[in-house]
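Listed next as structure tokens is one chain, alone, in the form predicted on its own.
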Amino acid sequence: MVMKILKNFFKRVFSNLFKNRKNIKLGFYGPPNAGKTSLANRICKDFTGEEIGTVSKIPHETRKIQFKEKVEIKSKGKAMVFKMIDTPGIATKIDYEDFMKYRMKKKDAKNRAKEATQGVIEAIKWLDDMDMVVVVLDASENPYNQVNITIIGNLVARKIPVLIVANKVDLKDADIKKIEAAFPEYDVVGISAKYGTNLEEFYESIFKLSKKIK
């Protein structure tokens, strides 16, 4: 009788612990135009029917934190619930003149630069609220740069579980091996958010990473 009571007690405890781990806060970080919002949009659209934000060829389209609650990702018989958090692109320098190259008026360009700068600060602050993070990098770009090192460094300092996504594998110049060489201590998954390439492996990696949450 005592054993049965104890078994039921521990069953309730572990059940409650599992429930508390639901709706894991999953953040999408990376440099501008790497495809963070495109990936978050595809996931949210596939599992909720709604996108999380807008995308544009102009850098820093996402300038504020945007999120979607209770996104249940299902893959190969597994299912987990996440709070998807899409963040502004991290940059060490934001110049309004760069936006004017996209035929923006000077006033609009300056306003966008100001908002983008505030977005970077907000994104870094939000790191303290993340359970796990997906760092989205453009597989056709050189991964060895100050921005990427800054992002990874901030995550390491906070001991946040990380998955690196090499996005845009559909591009001719894409090179996943460069990203793997740059960050050998992390799992790297090559995908195309635009075409939905290799998302099953991405989901499997997300489930695997969730086990590292403390």
Given for the second form:
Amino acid sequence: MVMKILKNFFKRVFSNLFKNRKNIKLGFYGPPNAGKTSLANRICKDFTGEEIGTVSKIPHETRKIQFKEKVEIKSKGKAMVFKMIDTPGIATKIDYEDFMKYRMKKKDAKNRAKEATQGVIEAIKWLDDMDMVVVVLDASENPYNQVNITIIGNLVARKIPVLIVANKVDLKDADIKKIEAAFPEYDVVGISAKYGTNLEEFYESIFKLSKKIK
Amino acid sequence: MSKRGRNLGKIKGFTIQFLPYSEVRDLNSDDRIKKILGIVLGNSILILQGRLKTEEEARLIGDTMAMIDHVKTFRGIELAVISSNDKAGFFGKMKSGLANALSGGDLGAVTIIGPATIVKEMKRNPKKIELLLKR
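Condition change, the form predicted on its own to the form predicted together with its partner chain:
All chains and molecules follow, beginning with the one already shown.
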């Protein structure tokens, strides 16, 4: 009996000690076209040599959850292993006619819209499975979008640590301060996934965030 | 009349429904979302006193997506919430949290939900929500 209690105690202590070092599930969430896949690609390419998915100017390019297992991120002498989970952009509306503006045929546009709606549902379902989440926002867009607020609210309700990334800082209209003002309770890191700007600070913030995993 | 007012042009028929929180307070999440989507599917812009729980907001988005697949003319919703609590500090939030617990919801908040076929965009900042309608 005593042996069993001791065994369980040590098992719990050691699993807690090492849980943060094994394939932490890192989700990328945000509205469509904010650059979730671009950022995930940049990280995966840097540390595994392979990308996670394709990117496009047409919204809802990512319509299924995409994974990359065992991505070891190394920065400034630290290293951590993550399971990267890139999710479809969350939206409240999807109109196939919007895709046709990109010279897409009606049939293809309808198909894309159908897949995109299913992608949003899937992304919401996956919220429960994340250890920590990077919410990727376009720094040139209005941050007070209800989708952003809903995503962050749901992560907080699930006690999942959140880091906000203000992507596309290379754009003329980018305004990180606006994002910081909208979400004053969270760390905001300004980056450009396209040009790889400020990724060291992003990695530092990721390592810091992993300590908040419960 | 402002230039914007003069150029309104023809707007397709729609109604605006104001729903006091008492109408949804006693409903469970399923029925609450069903009621909201029912109103929006009837081409109405809904102004709801109070706000949904964050989990309900996520479910509303999920159910909206499922509905796009099943209702031919439905393209989704525009959604915005404005709350008196947004800029409150710790004690302000604690105070309103207590008041919300007693009343059953954040009655200082207003939720606006409209069908995307009518509402082109909802522009929100901490002080106001602007509705841009489709012509």
